[in-house]
Structures are given as structure tokens and as C-alpha cells.
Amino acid sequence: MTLIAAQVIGRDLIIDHKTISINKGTQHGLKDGQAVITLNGVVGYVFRPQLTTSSVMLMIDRYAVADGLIQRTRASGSIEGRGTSSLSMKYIERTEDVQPGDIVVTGGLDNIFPKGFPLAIVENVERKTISISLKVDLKPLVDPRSLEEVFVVSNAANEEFQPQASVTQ
């Protein structure tokens, strides 16, 4: 996996939009829908890469969504930010069994994040009996207003998890 390093150089100041802006842009192979992660879990993705600047839609923001699975347990979900501090995960079978303090990770399904990443804890379920699916409040692992560096993901796709077996003629 490829990483690039960059620095937080600003913050949306209008209150309907959870995004950052870093240093690094198109020349220096940014892309839109690229992942961007810290070393505790994921930010966001980029969403309007410039020149020699980018702007990240943080996972918070209510129209940031991604595929997600209960570490524990394997249950996938959609995670959507909420345009707050928080997190809710969607369309969890009411019968899997999520828990609080759940670790939350990146399924790896919407093409931005690779598989496995951390994303949030589980602070809250509720299992309602006419629902089909469970509400489960999330909590970031990483808080967006602390940030100062983040990692873009730059190339995930050649990313190997065993020894590629030689292959003889």
C-alpha cells in the first residue's frame, strides 16, 4: 500500500459540511475518492482534489458514507456520518449480535477503503421490534478536530497479504 503524507491546512467554517483541507493535491497524485486514514483509524475521502490542495469530506459529515463490519462479529453495515460527532450504522440484521465497545472496521465494498481499517466503537444498539434492521450509534476512533497529519491512500489495489508464489516453466 502507498501512502502520501499530508498536513491540515484548513477547516469549513459553514456548519452544514464536516470537511478539511490538506497540502497535498492532483500533483502529487491525489484523486477524488481516495482514502484518508491517521495511524488510529479513518478520516475520510477526498472529495475535490486541486492543484496543490485537496478537500477531505470527513466521515461525521452527513453525506459521507462507507461499508463497514463489526470486528467481532463480521456483521456488515453502512456506516453514514450524522453532521455531528458521531456516526450511525444501517442495515444490520435485527439477530447479529453487535454490542457496546464493538470495534468498527471498513468492509472493503464502496472502493475507497481497503479492508480492515478502523473506523469507530459502538456506543449504542437498539433493537426495535417492528425494524428489521438495528440502530447502532457509533463514536469515532479519530477525532477530526484534533487533526494535524493524515495519510491519503494512494495505491491499496496492489496491496498483497501472503508471499506471491513463484511461478516456474
Second form
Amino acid sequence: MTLIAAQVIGRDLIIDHKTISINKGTQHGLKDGQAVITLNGVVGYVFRPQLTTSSVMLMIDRYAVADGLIQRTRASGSIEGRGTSSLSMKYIERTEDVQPGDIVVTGGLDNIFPKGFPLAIVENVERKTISISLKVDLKPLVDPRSLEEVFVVSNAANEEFQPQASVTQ
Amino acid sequence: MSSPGLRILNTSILFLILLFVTGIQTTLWFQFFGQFPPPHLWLIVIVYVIFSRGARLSLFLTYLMGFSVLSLTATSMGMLFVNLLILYAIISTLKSRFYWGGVGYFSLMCLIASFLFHFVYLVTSMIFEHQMAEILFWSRLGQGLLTPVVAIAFYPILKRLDQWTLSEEPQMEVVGPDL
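For the form predicted together with its partner chain instead of the form predicted alone, what are the coordinates?
Up next: the whole complex, starting with the chain shown before.
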């Protein structure tokens, strides 16, 4: 897995959108839809690369979506941002075993993030009697407020997260 | 009457100021103030344009300024233009009804514009977007309260720019928008 290091240089003009700008763009090899991570976990994905800078949609943005798994039980679902500091995991069957404190990792099906990369931690699980799926609240492992440097994954398709990776700048 | 060249210079400098303050808002602000919401610096410039230019020109410049800051936000062009149009209509109407000029009035209008922008954005998001924007009450409140404070510093700069590049004071229209 090849990573491209980048620095965070800006935030979104309008507070309704949770995006950041980084100082790498298409001339550095960035493309639309590439995963953006830090050593602690998933940050988001590139959604508007320009020549020397790119916009990154954070996972907490209300339009951000990723495929996720509960690391312990391998229950799969869809991770969605809420526009606040938390995430939600949807479309998990009611019968699945999900507990607060469980780690959520990327599922790899969206071909954006490498599989198995830490994304969030379960904060609350709600089982409604009239719903066929669980309502799971997540807290992202990466605090987007303290981001200074990130890594862009050059090609996450069919990659599985492994501890050692080559880093280019 | 100022020459066309000076008017072009005036508009160009306005756009430069817009891009400069937008850069401050998106890049420098969070370096110093962290997560504290920045004031609507770009909106201050747009409000000034609405007040200091004729109806058609100010509407055109409002759209053009909105277009020029589009690359710094994930907001879609349609959403931004709809919001700016509604904001323009309301601010223009208020200007035609209540006008007394000066830095205090400008600051008050920037306060109204900042809160209006948030309110209109929430409403248009509810109507047009399938994922409605979050309320973010404290962030919006902080942004709305900070904008008029900063507008007090901007007003003399923008006014001086108009005095230098436009040979006479720009006419503040006190009638309704020329439709």
C-alpha cells in the first residue's frame, strides 16, 4: 500500500460541510475517491482534487459514506456521517452482536478504504422493536479538529490493511 | 462620474479583498482559533456590494462573488446561488425600508445577513437536499455574533476604496429593487 503524505491547509468555507483542504493534488498523483487516513484511523476521502491542492470529505460530513465491519463479530453495515462530531452505522441486522466499545473497521467493499482499517468506536446501540436493523452511534477514532498531517492511499482497491507500508512525500 | 477603468479597478480590488478574506477564513482562522467558528468574512463583502451598488450590478456581483468562492466549499453551486439570491432579496428589501447609513447600520445589516444566511441555508437544505444540514446551534450563533463585530473594521476600508476609485460617493438606493 503506497501512501502520499499531505498537510492540512484549510477548512470548508461554510460550517455545514465538514471538509478539509490538503496541499497535494493531481500533479502529486491524487485522484477522486482516494482514501485519506492517519496512523490512528480513517479521516475521509478525496472528493475534489485540483492541480496542487485537494478537498477531502471527512467521515463526519453528512454526505460521507463508507463500508464498515464490527471488528469483533464481523457484522457489516454502512457508516454515515451526520454533520456533527459523530457517525452512525446503518443496515446492521437486529440479531447481530454489537456492544458499546466495539471497534469498527473498514470493510473494503467500497474500493475506497483498505480493508480492516480502524474507523470508529461504538458508543451506543439501540434495538427498536419495530425496526429490522440496529441503530448504532459511533465516535470516530480520528479527531478531525486536531488534524495536521494525513496520508492519502494511492490505491486501496483490494488492499488489506497491514502495519508496514511505504510512504512517499 | 468615475471612468470605466477606475470602476473596473474598484471591482477588481473588491474581488481581491473577497478572496483574501475568504483565504483568511478557511486557512488562517483555524490555525489561531481552532474550532471556534470564524465570522462570515466573505459575506461582509457581499453585503457591502448589495448596499453600495445599483440593483442589477449588485445582483450580478453577488452571483459572481458566490461563484468565485465556490472552490473553497463543498456546497453545490445551486445551493449557494439560491441562498445568495434569497439573501440578496431580503437585504435589498430591508435596505429600501430602513436605511440610515454609517458603520452601525452596516454592522447591523451584517448581523442580520449572517443569521439570515444560516436560516435560509437550513430551509433550502431541508427542501433541496436529501441529507438536511445539522442545526449546529452554537456554531451558527458564534458565527452570527462575530460577523458584525468584524464588519465594523471592514466598513471604513471598503468605503475608502470606493472614495479612491469612484469619483463620487456611490448612490445608496432607498427605493425597492429595480425589477
